[in-house]
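This document starts with one chain, in the form predicted on its own, laid out as structure tokens.
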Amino acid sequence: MRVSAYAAPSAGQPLAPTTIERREVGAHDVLIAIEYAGICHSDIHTVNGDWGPQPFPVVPGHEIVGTVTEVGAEVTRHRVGDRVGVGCMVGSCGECDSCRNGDEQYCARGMIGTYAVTDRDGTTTQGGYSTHIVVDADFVLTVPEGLDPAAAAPLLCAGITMYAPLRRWGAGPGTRVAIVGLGGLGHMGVKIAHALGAEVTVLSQSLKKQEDGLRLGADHYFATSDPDTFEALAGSFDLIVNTVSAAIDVNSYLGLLAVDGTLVNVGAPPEPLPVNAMSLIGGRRSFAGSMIGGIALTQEMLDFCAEHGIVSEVELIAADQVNEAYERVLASDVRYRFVIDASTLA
């Protein structure tokens, strides 16, 4: 089955319209219409290449809307015409401890990616910046009526990339939880944070965006470029999750936290971040870190959102704004995630 894509020729290079080739609907497989593809910035990570060399041509897309349109012999969980979600794993090895666990993403072998990874065929998986989309059924997440389904896209990465260290480490009532930057993942965050009943705090470069992070749900809003922010703050937080996909300063944030605090990070900067082991010591505190969640705690993130009202704030895009939506995630230029309407793509 031939489908359109956007796809990289090569490295930075700029997306361009092509064709691809999907298997055929095997028995436990489940073809879906993709209708919206969120764009996030590890597609963008991907394709300029600065996570290490990638099978070019890539497909890019991992925030995946759509509707079933043909199930294989033995699936019993989806039906045609269900709505459904894809996010950033479309297999794993489904026997070793993390996936018996329930924590497909750390499978021991590897689990297969949405896009730019040997596939179980031994062919290269292609994402969603297409029309569809053939996916094991173990791996097609529910969603649920009542959420916009462009809206609901970038739940399947960003979401449960908030979600999942939020449940993790007890964010709920009582708990005083502070998120990181507020771009894609950190207004997630905050929703997510304050459904979850937490006391939240954004901490942000600067005051730009403290109408709209406390319209969000943040109790509280400081610019770190702010050097009293950190002084003022200090020993305040049993939670920190930094989204920010570049250098900080750990040691100034551990030092945001009360004891027994932990700070996680979920943004993925390509240079290594300098721990003091004193700034652990001195309060028992903890530095850690979380990659998505598994297909089990992805539809408890789905279940939990659509019970809570809970979306991303997304600007609907066509396939051919690709590049320009690109350059404008690097040059911090939206609010928050960027969806392609994947009917501009037929």
The other form holds:
There are 2 protein chains.
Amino acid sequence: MRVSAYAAPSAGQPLAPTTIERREVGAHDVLIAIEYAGICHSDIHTVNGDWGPQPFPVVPGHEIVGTVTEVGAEVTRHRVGDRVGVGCMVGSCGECDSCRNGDEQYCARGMIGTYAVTDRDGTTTQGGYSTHIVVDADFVLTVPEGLDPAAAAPLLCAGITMYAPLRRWGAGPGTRVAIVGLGGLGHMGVKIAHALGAEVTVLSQSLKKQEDGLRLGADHYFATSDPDTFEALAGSFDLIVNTVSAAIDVNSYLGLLAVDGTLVNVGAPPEPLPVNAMSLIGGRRSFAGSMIGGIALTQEMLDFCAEHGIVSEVELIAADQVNEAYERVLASDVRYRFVIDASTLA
Amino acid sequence: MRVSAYAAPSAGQPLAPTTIERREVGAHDVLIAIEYAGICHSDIHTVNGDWGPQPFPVVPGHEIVGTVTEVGAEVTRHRVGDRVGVGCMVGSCGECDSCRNGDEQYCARGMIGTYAVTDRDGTTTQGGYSTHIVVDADFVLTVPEGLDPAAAAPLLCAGITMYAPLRRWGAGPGTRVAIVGLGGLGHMGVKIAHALGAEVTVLSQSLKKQEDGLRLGADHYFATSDPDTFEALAGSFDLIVNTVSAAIDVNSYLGLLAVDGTLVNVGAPPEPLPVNAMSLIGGRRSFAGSMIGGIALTQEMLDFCAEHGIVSEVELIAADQVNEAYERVLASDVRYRFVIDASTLA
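Mind sharing the form predicted in complex with another copy of the chain? What's above is the form predicted on its own.
Every component of the complex follows; first up is the chain already shown.
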């Protein structure tokens, strides 16, 4: 099946319209007519070659929402007409400890990413900047009714990336949570942490987005460019989720944690981060990392978001605006996520 | 009350016999006739000035076992004749969150260390290399019958330093625990982790102490000088407790952790440790720190050790051997803890 898509022809080159082949719908597969695809910073890193050589042409996109148009003979989980989503994974071994624990993202044999990796059948996966996609039904999420489908797309990556650490480290009533960075990830973190009942503080470089942050659910907003912030907030958070991929001064942030507090990175700066052991020992603190979330947890997150009316703040664009959108993401000029209207791809 | 002691007269100078003043026994105090005092690496760091200027003369020693010879009017917790212990703390504010949570070591106003810090009354605390000590009854532990008092002394610091992280991060049946370094701390870690029911691996620089390690309760023993170790054991521990104070390659050790695993430092090398965020993110791993343990937990540890017949492996020395013992500790030439027989101080 030949379908329309937007692909990066080689590292650093602008994306351009093309067609790609989607596989036959197998017994366990679902064919999805894509309606919306979010633009994640990872898409840009990948096509720019920041993360090493890629199997170009690459069709990015792992924040996918669409409608089921065909299901394989063995599929019971989804039906034609269902509104569904696909995130960062389209497969895993299903047999290792992580897969059995619902942590497919940590599959011992490596999860199969939604684009730019080798699938089980030897083909290269291609992502959501496309009109259609064929995905193993076990990796297809149900998008609950009531969620705006365009604004729900970023939940599939940004949403679960924030929901997973917030749940894992117990964000809820009585906990004090800080979100570092108010971008695509951070703004989801604020909404979700607030809905979980935590007291939420945004730590952003400046106060430029303060009004937004408070509107989205933050109780407090501080500028990290102001050194007083680190003094004023010393020892005052149970959990800090750092969404900033640039290198931060980890020890300064560890100093903001209460006893037993955890700083979780969801982004990975390329350079090592120097950690003073005393920053950890002096308060039984932890520096941790978290990567997206398993399929069951992603469904839980979608249901939670539907219950609490949480979606991403999005700017809908046509496919031919994708290169411009990339520039704006790199310039942090987006509030807070670009989503491609896939009807403009056809 | 004037009592005999061994003190460092100034930074880096040999310890020498002296006398020091102990305060009157207050209403909440206990007077202890010291029988044994362990030698902790911290004692050496302190008197050598490694941790900054100190209020010399300094009497080190925070692994103290003795007998109660007098109690204040308000003391109900201990009686004359009781065998008791004192660890690294002799006071804290008692009012902050940490104190109320039983984490006196993280007292917001700073715990009062057993030596070389300013006590509430403005005097400088002096430690256990001495014939007697007067301590607030709330910071005096009960040493259960059946524990050899000399070999129990190191439990008060080394024992709780290892017990606290093993308990906090869930060492027990079905968990795979590695102890890095088989010294004063490490050998206690092996015994305690084994008694808690964990599968215990020692990661030591060489295989020199392998026989000892297995005798003490380790199930496996690997040399970290062998690069194959890091390949063979990749992803295989739930918890690693690092007792080595020298800088280690944190990322190599993080690579030994399973998904959700934690590497806990109980020592603090002076230089920052470079951490690759991807080492954490790629398995939802944590790098944490832990410092001794609260009073209630220390009592729990002593009771646990009595129940399981756990004490330290000690070499008993006379007070006038303390300088030589320091040299041997620095040369890692001790299996596994020196303990001063306080009767040689009188």
